[in-house]
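Next up is one chain by itself, shown in C-alpha cells, the form predicted on its own.
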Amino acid sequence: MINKDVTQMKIEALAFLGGEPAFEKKLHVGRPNIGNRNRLLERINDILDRRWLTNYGFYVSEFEKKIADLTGTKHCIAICNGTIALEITIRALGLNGEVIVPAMTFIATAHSLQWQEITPVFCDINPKTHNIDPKCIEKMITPRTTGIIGVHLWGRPCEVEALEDIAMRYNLKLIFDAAHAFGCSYKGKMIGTFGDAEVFSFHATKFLNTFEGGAVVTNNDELAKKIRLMKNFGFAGYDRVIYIGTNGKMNEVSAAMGLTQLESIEEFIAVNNRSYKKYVRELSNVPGIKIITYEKTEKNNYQYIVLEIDESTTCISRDLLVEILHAENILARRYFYPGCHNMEPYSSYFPHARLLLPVTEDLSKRLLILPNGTSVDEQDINKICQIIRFVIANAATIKKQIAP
C-alpha cells in the first residue's frame, strides 16, 4: 500500500507506467548558480563604460588576486575555460611521450593529453576514494612516462603525499586536474598548493562558476612566467612575442561574474552542505544505495551528490533507474560513464584497458549523480527521494510493467 503523501505527489503514477511526470520543471545535475544579480549587472556596465573587454583588464587582475589568496598560492593564471588551462600546463611543463591518468574523470583530461600527441595511461582508482590508486601507478611507469595527473574527484582529495612521492622518485610532473575541488582543503591546505600546479574548472556546471573559465594556480614562479606568455600567443610586451603560444585569456566578464560569485561562496556552500545532509537522512537507509561522504574536517563544497547504486540488493539497475528519474524531469547523471577508456579514441587505441581497471569498471555502471545547488529547494529533494525510495520498494512491480 503506497503511503497518502507519496500518493499525493504522484509518485505511484512513474512516467513509465504511464502517469504524469512528478516534476513540472526540469531539475538538473550542475544547473548554475548565479548569485547577485545587480552586482554583476553594476560590473558588466563598468566594463563597458571602460571599454576594456579582454586582453587582462582589471577585472581578471582581480579575480586572479583573490583565487591565489584564497587558496594560498603564490600565483594564479586565469584561463578561458578549464580545459585549455590543462592543455598549457601541460605543454609549459613540458611533459611527453606517456602521461598516467585515471580513467574515471571527465573526458577532457584524456584530451588535454591525446590533443597533444601525449599517451593517456589510464590508472584505475581505489573504490573508496574514487581517485587514482597509487598502489597501482608504479606498475603503470614506462621509460616514456614523463608525468602523473591526478584527478580530486568529487572534490575530495587525492593521497596528495603518496604522488608527491611517486613523481619525485621517479623525476615526475605531478599536475592535480581540480576542476571539481575549488573551495576544498586537504589536511587543512587549500587545493591549489600541490604537485607542480593544480588546475581549477569555472564552467558553468561548477559550483562556483564564471560562465566558461578555468585557472591554473601554482607556486612555481618560472612556470608561472611560462603560463602567461602561452595563454596570450607568447607576447611579452606591446609587440615582442618570445615563446610559442595560444588563445587562452578569461575575458572581462566572465572574471566579473567570477569575483560576483566569489561574494557568494559561502552561501553557495551551505546551500548545497544542507541539501548533501537533507539527502543523507532521506536515503541513508535504503537498501543497496551508499552516499559519498565528505571528510568534516576538510572544507568541501558538497556540490555532488554520489550514489553507489548495488544492483543486487536494490533489484533494479543504475541505468534503469536513470531513465526512471529522467521520465520525472530529474536529470540525473551516470557520471563518468563509460570511462574515458571506453571512448573514442581510447577504446580502439586501447581495447584492453578495462581488464587493468577492475574498479573503475565496476564504479562506472553504478554511480549516480543528482542534483544540487541553488536551483534546488527542500521540496525537491523530498520528492527526489520519495521517488528513488518508491523505485526500489517497488522494484519487481516496476521492472514487470515495462518489460517488453
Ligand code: T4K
Second form
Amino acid sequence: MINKDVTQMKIEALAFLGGEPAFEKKLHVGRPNIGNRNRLLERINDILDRRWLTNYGFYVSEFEKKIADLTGTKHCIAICNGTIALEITIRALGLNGEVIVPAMTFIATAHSLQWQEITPVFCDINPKTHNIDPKCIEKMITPRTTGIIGVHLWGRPCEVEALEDIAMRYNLKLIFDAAHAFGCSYKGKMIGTFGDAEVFSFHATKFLNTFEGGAVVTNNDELAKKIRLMKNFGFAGYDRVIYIGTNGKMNEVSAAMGLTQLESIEEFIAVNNRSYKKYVRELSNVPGIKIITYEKTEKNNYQYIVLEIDESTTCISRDLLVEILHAENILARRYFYPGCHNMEPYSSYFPHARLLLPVTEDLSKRLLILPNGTSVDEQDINKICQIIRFVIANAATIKKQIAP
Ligand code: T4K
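Counterpart to the form predicted on its own, namely the form predicted together with the named molecule:
Following is the full complex, with the preceding chain placed first.
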C-alpha cells in the first residue's frame, strides 16, 4: 500500500517533483467513521420490515432521545442536515435584519441566514481559540441586529458566558452552530445546553454521522414545539397547517446510522485522541508549526487536526505545503479559506469586510487540516508527519526547484 520510504527520501522523490506518491490510495480529511456494520444492517432490515421509512418513525424517535440524554437537554429535534437545522432554528426564533456570525466558518453558517434574506454581519475571531471574539461583537451591533450565531469551531467551545452576556444586554437571540462539537463539553456541561438553541451536523464527515443529518437541541419548550412543526411543513395535525414550514425531516436509515454510531463513540474518541497525540508528538518540534490544543479537563471529540503554519519560520507557505501533500495523496484541507466574507455573494455585498477581520484574514491563509478519524492509522500519521518534516527541512531547495 505505502510505496515510498520517506526516511530515506531525496527531494526528487517528492510526487510534486515527479516521484511516486507516498500513498497509493488517497488519504482524506473527512473520511467517515462507520461503526458496527452488522448492527446497522440489522437496523436497516428492521426498518424495511416495519415499512416505516421516514416521518418521525421509531428510529428517529430513539435517536432524538439518546441525543437529548447525552447532551443533557430537554429537547432534540433530528433534522435532515445541519444547514436546514440552522435555517429552521433561525426562522423559529424570529431572527431578521442582521445577525452577527464569525467569518471563519463553513459557508453554511452564513448561507442559512442569507437564504432567508437576513444579513450575516461578519465578526472577527480570537487568534487563540479561532472562535468569534466577544470583544468585536459589540462594535457590530446596530438597531437591525436580532441575533448572534457562535460557532464552536473544531469542537472547541465559544466563550459562552461572554456571548450570553452580550445577547442579554442587547436583547438578542443566541444560537450556537455546534456542527463540529458533538461529544464536547464546556465547563463540564455538554455542548447542546447553551444559548437559545444549539445545532449539530451529522454529515458524513463529522465525528458522528447519519450519512446526512443534523439536530437542534434546546431547553426551550415553545421553541422545540415550533421547530418540530416547521420541519414538517408546519403541520399541526392531519390537514392542519399553522406555520410556514419546510421538509427538514431525518429519515429512518439516517437515524439507524446515528444510533449505531452512538454505540461506538467512546471508540471513535479513543482513536481520535490517540491520533491527535501522535500528531502532536511527531510535529511538536517542527519550527513554524503549531497544532491547536484541546482543553484536557473537558470532553473533546478530537476530530480535527488543525495546524497553524508560520511561513516566516517554515519558509514554505501553507498553500505550497498543501499542494505537495496532495501530490502525495494526502488530501489536507484549507478549512475555512478564504473566509465567508471572501465568498459570493458576500464579497460583492461587503467588499471591505476584510478590513474588520484581520485575524480571520491571517488565520485563513495559515490553517491546514490533516486527516483524522478511524480510517487513519499510526503508520499513516508517521508517514504524513515525516513528509511534512522533510518538506520543511528542505523548503529552500524545493522552492528553488520549482522557481520559474
Ligand atoms: N456549520 C459548520 C461549522 C460546518 O462545518 C458545517 C458542515 C455546517 C454548518 C453544515 O452542516 P451540514 O449541512 O453539512 O450537515 C464538508 C462537509 O460537506 C460539510 O458538512 C462540513 N461542514 C465541512 C466542514 O466539510 P466540503 O466542501 O469540504 O466537502 P467535501 O465533499 O470536499 O468532503 C470533505 C472530505 O471528506 C473530502 O476529502 C472527501 C471526504 N469524504 C466526504 C464524504 C461526503 C469521504 O471520504 N466520504 C464521504 O462520504 O464540506
